[in-house]
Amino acid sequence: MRLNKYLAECDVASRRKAEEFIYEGRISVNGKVIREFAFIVDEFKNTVKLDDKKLRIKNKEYYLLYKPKGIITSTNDERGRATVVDLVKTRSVIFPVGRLDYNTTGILLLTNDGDFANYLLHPKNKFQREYIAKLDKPLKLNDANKLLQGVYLDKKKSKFIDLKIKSNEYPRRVNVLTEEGRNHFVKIMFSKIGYRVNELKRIRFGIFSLGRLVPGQYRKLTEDEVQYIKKQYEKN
């Protein structure tokens, strides 16, 4: 494995933090300062040291959680409120990837692995978010058009990518599709347009599906899923 990927899979920093660790000549492979990026490090047989310090890879994990109604997507809660990494059993220290509201339900992940996580955040790597939005009334043609036009949040242009209306009978009801991973973005997006967005969940994100689960079920990612974004972000 390259120097530079070994200290990112031990959590040391990111790829390019660590990189800043062997440039800087605190990175030692076998009693012996390394400062090529690219030099190779077996972790059975090399023992590799910042500083003094030992290094280890760590066992990265990675969980699809279908988050309830209220539960804080944080690691804790200063008024004690339960959180998302309280629903997953795992003794490994997990963070979600991104965030959902209070009341907000759906697919949330959650790993310990950083690259993985920031690759997926990332908005140049565009990954798609689709909701189903519950309404305080029935969306209008002109409006929804008004949305996949764009409208101004904080004098920046920002749109949905696809807005459909669930069905006639339930016009209220729509199904939302955007790359925007901006905090509350789906519902500052209605609201600026006069409607006030009463109950809000993400069915998925990018590739992941919420399948079977039910809320407050989890399950872990397959290797599958885990390779096919760790092939993208070491692409680049």
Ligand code: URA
Second form
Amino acid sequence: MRLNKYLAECDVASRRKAEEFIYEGRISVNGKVIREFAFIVDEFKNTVKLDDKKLRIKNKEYYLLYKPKGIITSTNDERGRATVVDLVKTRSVIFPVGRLDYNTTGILLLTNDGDFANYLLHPKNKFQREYIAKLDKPLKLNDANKLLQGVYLDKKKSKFIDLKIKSNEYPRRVNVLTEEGRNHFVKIMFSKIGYRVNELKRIRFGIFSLGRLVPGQYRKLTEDEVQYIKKQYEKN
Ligand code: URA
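To test you: the structure above is the form predicted alone. What is the structure of the form predicted in complex with this ligand?
Let's see the whole complex now, leading with the same chain.
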């Protein structure tokens, strides 16, 4: 395995940070400082160190949680409340990929793989998020068009990719499609045109959907799902 990939797999740092360590001469293989990113490491036979710290490859873990209401998206809480991390049984130190509000439900990925999370969250990669939102009043077509054309948030033009009323019977319930991961994005967008979001559920994030999970349940991502995402950023 190439040295830069090996370091990323050890969880010492993101791939970029790992390359900085190599460049700075802080990485040694069998006692010899190595400055080549492409140096081939034998993960079973070689001893790789960052300064004096011996490094070992860590198992990467990837979960898809159906986040229930009333749970905070964080790794720990000062007030001792349950967090999304508490819902997943693992000994690894995992963290949520992005965040959902306390009362938002739906898809949330958790992992201990920083590169994977960064890739999914980076705005330039435009991963789509799909939500069902319940509003405080029926959505008028004219207002829906405003959000599709774009409104200004913090001087930045922001828009929904798609916005549909689910059925004429329930005009307060809408489907929202965004490529934005900013915190509270859906609620802020609606509040900008005078609506309040009373309930919010994320039903899709990129290629991931809830399937048969029920609130509070989770599953591991399949090897195919993980490789599908990884292939995209390893190309770059
Ligand atoms: N947008 C919001 O307003 N809240 C969420 O939890 C997710 C997206």
